[in-house]
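This document starts with one chain, in the form predicted on its own, laid out as structure tokens.
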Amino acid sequence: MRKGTVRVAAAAVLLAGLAACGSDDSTPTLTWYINPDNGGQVELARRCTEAADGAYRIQTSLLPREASAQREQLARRLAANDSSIDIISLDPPFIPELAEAGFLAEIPDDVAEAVTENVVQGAIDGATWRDELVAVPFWANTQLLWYRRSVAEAAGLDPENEPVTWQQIIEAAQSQDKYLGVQGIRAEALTVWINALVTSAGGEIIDNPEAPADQVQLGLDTDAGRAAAQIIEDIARNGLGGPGLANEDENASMLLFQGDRGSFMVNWPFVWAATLAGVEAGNLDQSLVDDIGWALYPAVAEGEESRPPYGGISLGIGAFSEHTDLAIEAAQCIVQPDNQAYYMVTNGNPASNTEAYDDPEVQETFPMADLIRESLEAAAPRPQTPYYNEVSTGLQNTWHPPSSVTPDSSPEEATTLITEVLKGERLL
């Protein structure tokens, strides 16, 4: 963390120097509101400022670490017609809310065509609202199934070559007295898991995402919703998620997977670099790395394709910016494939543009790069709705703790709560 802080500070100083020495006061300054990372977005701002050759310069402003706090700050400032917001690094679930409110500038058709060329479908879907691209796909993320080769082999499974189901990995872990790495914490990670299960079962959490709040129809109290609840119940009731399942986030499930009772885990690609770092630091044994394999996200039903989680960041253009044309031009520079490849290698965040995956450094850093790209093509965004905050919070209130989840009641309880909240009949 100290190294990351130093890199951020150094890059910020470098950017400030470039702005002072390479531009005059007449050069438009674009402010890019970024989410916390390891300094990569500051470096991309520097690169694109240099490439602009005096047409504009980009300065960055850091958003809060928590996505919900980012949403709150941006929504409040944009509601006040804040003209200082030129470019925004946006978490996909909040894009429909800002677009519906008129807070994002329109993306011209020719630009939309250019920035979606060779881009994975999951990233395009996540940046689209009402059939229009409303943000520029930047980096994309997805969860893979990580597994201990020894456990899979003992269970007679070959996830690398034959897709596996949740039921298969549940049975494998149970028969060998192992734990499954999943995210059961009452937080966004739980919504991510629920959405992946429901969509992998052929359903959707919201059937009509563009409807007004009081007309939203939920797809939870369905066969797909009950199948999702059944999987969570099976894992929780049998103790397969470990003793801390109700508080288990992505880092906690990684640690569980790295332990002696690790077997299978669904998680983002950051776990690979984190595990290698643990070996380098002497905290983990190389034999653990040698025993780790990766595969596509588990299917809910045999013969059906899974819909892995989709995450990442897209770039929104502030509707009240005084330089929307330049901001759009800068966004196009930021998402160039070579910039995405750099960002993937140095900051660990996968690219949305498929060309970046052919970069030799990407292939070396991420041996599973091709699988990440394949997973992103099949990934399903979380519910695309202006009321995402209410939907996600409602799910977390009714599907937590995981030990309380049951297919007979949880989908119905969530449907009732969220529907009443959206109609203004109840508070979260």
Given for the second form:
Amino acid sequence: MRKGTVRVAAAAVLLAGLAACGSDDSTPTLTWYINPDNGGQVELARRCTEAADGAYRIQTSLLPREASAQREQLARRLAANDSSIDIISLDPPFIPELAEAGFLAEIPDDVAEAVTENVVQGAIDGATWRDELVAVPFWANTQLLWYRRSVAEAAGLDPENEPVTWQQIIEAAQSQDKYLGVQGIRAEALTVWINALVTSAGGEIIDNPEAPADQVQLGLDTDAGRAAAQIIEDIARNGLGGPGLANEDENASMLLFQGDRGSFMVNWPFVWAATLAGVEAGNLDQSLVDDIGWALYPAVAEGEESRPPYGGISLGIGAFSEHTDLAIEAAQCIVQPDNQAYYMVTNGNPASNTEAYDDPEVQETFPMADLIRESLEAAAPRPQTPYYNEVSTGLQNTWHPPSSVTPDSSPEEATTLITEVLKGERLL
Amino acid sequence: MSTTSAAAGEVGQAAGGNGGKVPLSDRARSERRLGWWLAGPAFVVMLLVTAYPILQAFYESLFRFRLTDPDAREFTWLNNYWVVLTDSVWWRAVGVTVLITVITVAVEAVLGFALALVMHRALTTLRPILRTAILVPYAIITVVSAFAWFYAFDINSGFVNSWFGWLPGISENTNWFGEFSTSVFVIIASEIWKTTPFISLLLLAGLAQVPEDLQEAAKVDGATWWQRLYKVTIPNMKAAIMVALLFRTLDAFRIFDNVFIMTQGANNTEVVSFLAYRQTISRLEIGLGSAVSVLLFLCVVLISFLFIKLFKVDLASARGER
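Form predicted in complex with the partner chain, following the form predicted on its own:
Let's see the whole complex now, leading with the same chain.
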């Protein structure tokens, strides 16, 4: 009898506690898993919470810095049906894997139509899987060719007005005794470079990206794959990537480019904001900024157009979220053109919506804004396959260090390794 | 406190006694029962936190199972083991791991012993400061120390190239993480710097066990410092040395952080733990990754077995129980 009374009392206390928790605030809270940035996404969450006027509240949760580590955490959580994941800032190459596994909520047709209006093609392609839009394009990144005007002039090149090829910039760097800024580190940056070279040469790393693992056909052991390997070989064998090429990431390329022996560099637009910040902090000279020019990504063959790398972030909606509808609504708010313009100006990440580029502040901060938009329209995404991690790691294992790359062996080696790994016959 | 040889003799006798089924006395039996009661709870907890995950990993390793494709999960018997053991990547990783283990443990044993001697012989007033100073690297989190070593040697941010540019083979263009030999050198150096204090601490405990009267007797007999070291000190602390080596070998074989931070496995510096990480965490291939983990576990068991059986390491005597 007494025991029963205690139980009832305990239950009453518990219920009262729960009720207190619930009645304090009935606004649904959406959790947005964001990649690290300069605080822009937190501000956008605040703005959209305000705009929702009590319909929902967005809180952010920070993912690891590396894109691969972001994927690892998200995949593990989503595989465990984590309902706390409402909105996810997703790196495009990992979208097919999560979509194929059913980890992303469907985006209704009318929403898909609305969020792709005025959006650059590269970003739409990157957020699409099996002909369905599975994520909302947010910001879109692309690499440009950055060059030192003085070096280009001395080498007789005018990349701004006449598109240049890799061969031309290799020869220019050689004749001027300068270094090229490229990414030879065994990391995602290397895959980005290889993919841009292969697609610019008219090929594809994977011919049938939607195929099951054991039927994937690679397009590396082709003329395009060999042309890509040839360029990497030329740069590495002649020491044009600098002494640290084998661990050169985007940041190291930028430092090399800013140095005395900088000439040409392929890199994301963050380098512009970073260089300006360097001048402001007094670490770099204004004359350096005046000497920097920009142009479209170099072509592989003369007369052919290049396919610059595509990156950025799209917003996925967690399939196990308790508020899918609200999350989709919130994602639509986040990607508003004026929010994208704000994000571009403050965080240096280019918008996927072309309307944002007409913003006067964007035009002022990024003198190359129109070129970025143009580059995004031409950009080629990395292979869109649920097995992207295997493809990318397999490429990095066989095409690194850059000094070991040859057109005769590297494409073939990568093809063999990746095919066998996908069939489950090899370790990676 | 007996010497090691006497301890070994006692162990031999005890073992022989058990083997001959000599009936235990009532006291021995009740002590044994009390021992089980005291150790039992800890034993059960150990089983829960170690045996269960190991069995689970073994079970998972029999499947072809990708975390993002749970419906395609398929029982494949020992196929994952076959894939791992027939792959050159695995054997290369084992080779690199053994190389790193052997070099680090050998260097650490010598360095650690020297440091233990210094700590043992230091003046009483200096001793606490000295011990703290020697232990500092061990107190640093491995990932932090790995980053510190990485940035020190990195071609862009490091100071090593400019400080040691006068040495042959080092210039401002030396890319330490650009090839196998230099990458492994930095990984090993960092590992040694970080864990020598651990081995020296274990050896210091061993040094404290060496009876002072034996040392004095040797001194009276006219033995030199080296003779006393080889004939008295080291034989008397053999058990402590072996336990220190065993612990460090097991630890070194599971090296992960330094490789993960410094090279991410580039330049063929992949080690066994890194392979397990890549299959399980990066590729989300739970089956294959579990197979690598189980094989890593078997390697560790093998090392322990070799140490205990071949070198006759007696964990109890190292604690001074016999």
